[in-house]
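There is one chain below, alone, in structure tokens, taken in the form predicted alone.
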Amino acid sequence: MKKLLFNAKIPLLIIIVIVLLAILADALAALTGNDPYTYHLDLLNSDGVPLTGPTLQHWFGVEPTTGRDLFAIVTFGARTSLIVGLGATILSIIIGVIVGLFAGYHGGKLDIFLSQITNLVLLFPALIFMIALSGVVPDWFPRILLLILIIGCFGWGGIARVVRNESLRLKNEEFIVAAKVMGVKNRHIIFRHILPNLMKTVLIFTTISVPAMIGSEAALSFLGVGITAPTPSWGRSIAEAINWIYVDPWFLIFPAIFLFAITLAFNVLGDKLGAKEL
């Protein structure tokens, strides 16, 4: 246990430090004086260019044609992402763990049609679909609440299929037989006895979940079909910043750094609580 938290605790740190960014962010642009709505169009020249870089005014500079506060934008881009991230993730373990146990525990017939679909959920063209879905729903719909939905709706085959073979296992221990014969109800004995038995499989697979969830809206915000502005997103910046790269590489260094560190640290803290038993 103390080498697993040893192990752990880069990756730890590094996602307490963003969530408490994404969190504190309204008191961090009242404490910078900046925030990721205001234009500061005199810190450009006439191109947009920004006009210096990293300032103690501006810690990681300024948009280019907007002159937005860019430590605001990735403060409030991490909310945006962990928001997306975090909803996603819940949404698609409920429904994987609700498919996988009763397909896992009553087997026949339910669970040939349950293994069916969540094999054509994971064959999906999921991507694609998102993207089509993400360009005809109307404007009005909540955009974050459009992306939660919809990966978390097409990421659920991978946890499904996971708790599906653990409950086929578990479903013929003997405290498991032992309750069928007591005349325990099979609802008592999937959520009281089984699922307990599979949080730690769940939990591994949530902290594996989160930066994919955080990487498709992010994809889908990168191809202008995910959050829309002004509403800060990293996926977005990192699209916009990719015609400014060479006049305004800030504008592409902070977005990717945040993105790429969340995404590897909720990975290597997956890994770790996989590789070892708690």
Second form
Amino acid sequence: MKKLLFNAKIPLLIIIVIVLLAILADALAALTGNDPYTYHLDLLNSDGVPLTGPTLQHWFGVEPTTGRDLFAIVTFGARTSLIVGLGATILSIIIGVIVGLFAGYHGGKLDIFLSQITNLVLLFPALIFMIALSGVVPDWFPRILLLILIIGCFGWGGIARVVRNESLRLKNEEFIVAAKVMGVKNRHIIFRHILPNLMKTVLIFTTISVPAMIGSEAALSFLGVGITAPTPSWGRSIAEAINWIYVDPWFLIFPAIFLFAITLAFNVLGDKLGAKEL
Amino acid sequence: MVKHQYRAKIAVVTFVAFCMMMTLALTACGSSSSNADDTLYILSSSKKVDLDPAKSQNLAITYSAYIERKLTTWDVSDSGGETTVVPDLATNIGEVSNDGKTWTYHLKDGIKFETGAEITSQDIKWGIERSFAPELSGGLTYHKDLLEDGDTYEGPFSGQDLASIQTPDDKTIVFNLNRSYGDWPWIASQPAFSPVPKGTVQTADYGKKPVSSGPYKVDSYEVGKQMVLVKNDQWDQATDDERTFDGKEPQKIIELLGQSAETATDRLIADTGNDQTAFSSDFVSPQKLAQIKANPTASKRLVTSSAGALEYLAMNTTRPGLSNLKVRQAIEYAVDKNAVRVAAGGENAGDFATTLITPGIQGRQDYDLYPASSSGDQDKAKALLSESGVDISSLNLVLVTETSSSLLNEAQAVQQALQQVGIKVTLKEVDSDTANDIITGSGEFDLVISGWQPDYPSANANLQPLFASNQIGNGNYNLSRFSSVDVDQKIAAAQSEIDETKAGQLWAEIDKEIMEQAPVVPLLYNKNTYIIGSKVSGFYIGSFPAYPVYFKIGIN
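For comparison with the form predicted alone, produce the structure of the form predicted in complex with its partner chain.
Now the full complex is given, and it begins with the chain already shown.
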């Protein structure tokens, strides 16, 4: 365990820092009296380009054409990314575990049916469908919830397949067979014996899922079908900043670094956990 | 009814579109190896070109003028003078009868189609009649409301002709209008007034290869790739005083289609190979503008128009909250025009607007019914809101916006300003086609930022399409659903006035009367900025419209 913690120290640290930034976004922004919505046109020149880079007042500088505080945009954007990333991951894990468990443990026709659906979800051109779907959903539907639902509902294929294979294996382990022979009910076997044995797999998979989900949110927002303005989102900031790369590189650097850092950190953490456990 | 094109948009960014653009950009780069010095390239973000005059809303001086001549055309001064209407196929801009209802035109000698056939008055009549056919809708409609029996005519393909257009001989054409109309010579410069060989049957493909009457003809066309125009040897410079190319006349014009505006700008900044004799028909985006200004060689190749088209915030007057005059007046004060302008690119984007009639239009009177600093007046707005008796906290206004960066930024600038006086605004981001369907069709929205380039330099073209009650819905541009019997009557009266000074006064009064009802917030008189290659000459923008005169552009 000590070795694991040491190996995973740096990614864990990064994740903790970003999570703290997201949780404390309001408080941190309040330190300098900023929020991600207030315009500061006096900090821009007549073409809408920021007059300065990072300052004591605006730690990451300000956004071109609006003068909004970039630090606040990045930290509030972290909140958006993490809520969507974790929300979608939890949703996909729940669906994936249930489907995988039933398919693997129950077997037979149900297994064939559920496995086919899993394959369908895995092969489905999810991004295109997400773009289409987020275009037709009515305005009053909360956007963050919509993204969690869309990304979560298309992300459970992998976990379902892994859980199915694991439960197939577990089903034939001696302790399960013994339990069955003793007349233990299926429900008891699933919840008391199989699920606890799946926990490690699920944990590793969760860690690897989170960055993928965060990436999906950023991709959708980048394409203009994710979180609606003015709610900060890294993906949208990056899409906007690309146009400003020659004039105001700060605008691209901060959201991009954060997106890169959190995806990398979760992936490395997942790898370390996997290497240790499997 | 030209919906004013916005400053260069980022093309709709879906993965698919993105991949397609990349492919196209690569294809285009591949063809840059052979450099013919006398070929003019036009980089365009549109994927399709439809040159069918019946369906066209093109200005008289842009792309379609290469192919199609009309009865009249525009003379745009390159030194700031007023744009005037001048003869094109006709010998003069029209002889009017005393009652103002009958207009007669005589055709010049020596005018020919690309086939070598002489252009006759019947060909012009056929061209106009086609525009009435329901299957060819989408073009400008001014003449359809004016020609007698135009409201019931269904086009020539059923064998009927329109009796209010007479052709006593091959060289004469007479128009009978249902009322006196002083701006008729401008109407005769619109796309439908170009000749189409009489009897040409309707095919959906006519717009891909129309029979040319102008200096160029279509050689080839591939959707999403390019349209190639070559010289039309039947066109005689002696009959055409306007299409005079500056420097070397292009022997070939290639319009490259589906070019992302940003990529096109980057190519023109680099200015290599064929791009030296190229220009982009899209505006330079605010981001690129800031970048180019820091580049001394590229910034010399920027061409910016004077303040022209009106950009405005339309308020849907049929919706809860916005149906209340006091609420709309509060929004007039609340909007931060400066924030909108910065979002649009700062001073380059335009001047602050207060009137509906745009600068450079005859009869325009400058006034400001809602005087405030360029950042608005929040106290006045709040006071008006509390007077209105509307429960503001219950409102949630939907602002429809296209998913292009500068429009989205402008929408956010409006949103944050309204939020400061307590009005909640939700942005609805959609692609441009969907946005158009919503704002000109269903009307399921509260606010939208739109722009309007008049179809010809007259207050009528500023006001009638945006505020007459018969222009609501069905693809028309009365976006605020403004409906006033009194304004409708005054518009009709001003249209019939042949005396230009008197008409000007009438229009100025209508302008104020509409603004008292506050259906829109005038935001900016837009300036359009273009970038051109180093070997392009004669690229200028007059006082009207805020677009270059294509048929003056040559190569040096």
